[in-house]
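Just the one chain here, the form predicted alone, laid out as structure tokens.
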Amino acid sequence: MIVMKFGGTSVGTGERIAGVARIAGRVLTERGTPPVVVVSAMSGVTDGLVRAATTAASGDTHTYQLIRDELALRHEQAIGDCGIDSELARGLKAEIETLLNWFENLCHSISTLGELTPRGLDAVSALGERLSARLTTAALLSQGIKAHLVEATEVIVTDNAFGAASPLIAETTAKAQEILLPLIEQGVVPVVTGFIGATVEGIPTTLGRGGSDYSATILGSCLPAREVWIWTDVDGIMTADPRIVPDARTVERISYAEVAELSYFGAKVLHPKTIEPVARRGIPVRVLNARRPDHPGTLVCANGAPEPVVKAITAIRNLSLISVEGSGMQGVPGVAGRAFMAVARSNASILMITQSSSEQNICFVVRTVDSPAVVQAVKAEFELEMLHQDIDRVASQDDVAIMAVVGAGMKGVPGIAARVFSALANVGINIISIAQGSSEYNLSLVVVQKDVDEAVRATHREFALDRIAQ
């Protein structure tokens, strides 16, 4: 059995929804077992829903009505474009109208109260998947494929951390096997709303960033599936962003750990949270292109291919390097811990850490949007030490970026860092700071932001990733 997730661009129009139905039908024909289909909202819809709810909370009663009308037009157009037969289309239009009326009434209530709770935001932002799942189900039925809509609130049980809920695996496993397996045994394709779950009490929640991918891997783990296929609009995981490196290639095979590193350092691939359910059970994930379904894409599994040594290069922009400097830090225990606790109190995340061997300097990288609050919090923490001149300064260097070089094959191989440094030196790029994790899967470098694209290109050329990754 295969669990297949289709992203927002894959269901972004009626024609693409019809393509999703054809892909599911082909899998059913070739494998003899219906796939479980998990769908995102149509591209851009969730952003519009969030904007409707947030503006309603500020007292705006106009924006959410405009968005409601835009959603009605877009989904009606999609119904006409994806080949849904007339009888199904009439019922589907009525169902969508009911859901949009519910959305409008909820936004009106939010506006009246002047408050948007996390629970309320989850209820609104989940609507996009509920709409697209209905269109996908109807498209399957119109192509002669037995299909059944399944609201994920009936299947995925979560805690009550609204906005970023975590699944309760035992409860979800029981429900998934109770609800989905009988449909599959009857030859029916279950179409499940991605991104959404519900508490034990049945209150709707959402799963946060990468939520629809997460839905697919949760279900893949619980059923369990043979594989999980993530359908996107690119040919799998690339050696670099093709907008920066035009000759970037698709990586054939990569490990869970390598994907986690790439995701953490800015690549638009599977979120580490998404990988965790399937990694625990050793279930492979394929990243595929819904517009080119015959392309093999990328296989993500427990053990990636040993070659090439470097698999991919990625970058995070809009960062700041925070430095804590002072001769009085040398040999004093707890300085780093206090600095990091101060960062935590400012609700910021540290992306990279380095420390000089003399212990007179600690550097860490945060997002620039968090930098002012972080600097203020660290200065407050070390106010007494700065007064006594044990710490000379807490400073922020903005407009920097992290370039990450990722590959499990780097482990134990000498000379990787030297090659990266030489490649950057040859194009005149200065490295501000470096770090490497104990796993040796990732070498991270801080450079000035204006240089990061050229740094990625130079490193990509150095390791000949345009030729090695096929």
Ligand code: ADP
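Would you mind generating the form predicted together with this ligand now that we have the form predicted alone?
Shown below: the chain alone.
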């Protein structure tokens, strides 16, 4: 059985939802087994929901009502456009009305309280998938395909890290098998809300923005599925973001490890945690274009092709480079360890670390949203050293980005870094800092944010990624 996830643009209009139903129907006919369909919210809907909740918390009682009206209009229009039977459409409209009333009441309570908890935000932002999954189920039924809506709160059991929850695998496996397998055995396509889970107590959580990819691989690994297919709006995983590099090409085959690096370093095509559940079980993932279902897309599996040396280039933005500097740091053991413990206490994660060989400077990169708390925590840790001037400065340089050059074939091949440096030098881009993971799958460079797009394009040209058959 296949678990298939359709992203926001793939369910972005009524016509597209009808297309999703056709793809699912085709897979059912060809394989004789219904796929499990996981859907995202219609594109832009989650952003609107987050805006509704945050504006409500600041006392604005107008914006969430406007968003409610927009949601009603958009979903009603989609019902009209995806060929849903009139009988089904009537019931669906009533259901949507009920959900939107619930949303309005929740936003009203948030505005009265004047406070938005992460738990409250998850409850609101989960609505988009609850709406789109209902439309997709009705579109399937209207095309004569047996289908059943499944709320992921009934299936994906998570911890209570609201906004970025992690699945509890044993509990999720039991529920997924109990709820989804009987449907599949009866020839029914389960349509599951992406992005959402619930705690053991049943409180709704979300898996983080873009998390529907992760929902699909969690279910794929728990059932287990033969393969997981991620249907999106481009022809698979490409050598770079096609919005930045127009001549980027599809990578035909890539390993779990390489994709994990790409998604961690900003390739939005997959949520950073997507690969984790499937890599553990060796389940292949295909990334496909819902607008061009016959394009082969990308196969992600344990052994990607070793060639070419550089597979793809990605960038992650809105970062800060934190530096801890001081001549008194030299030869003093434990400075780096204490700095990183302080970062951990502020709940931030470090994306990259470098240290100068003189040991007078430790630099690491965090997200800019985390930077003030990180600087404060590191300063507090080294209060005494700063007083004695062993450490002179803890500073944050904002508006930086990391460009990551990824490819398993880079291992042991000399000169890759030199080629990247000269490609950047040729277009006048200064490299602030560099790091290479010990796996040698990834060479990461920090540049100022305004240079990062050009840096990606220059590196893409240097390795001729627009021409090499992938």
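Positions refer to the first chain, counted from 1. Here the structure is a predicted model, which is why all the values come from computation and not from measurement. We call the rigid core the largest set of C-alpha positions that still match within 1.5 Å between the two forms.
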Could you check, with the core superposed, whether the Cα atom of residue 264 shifts 2 Å or more between these two forms? yes
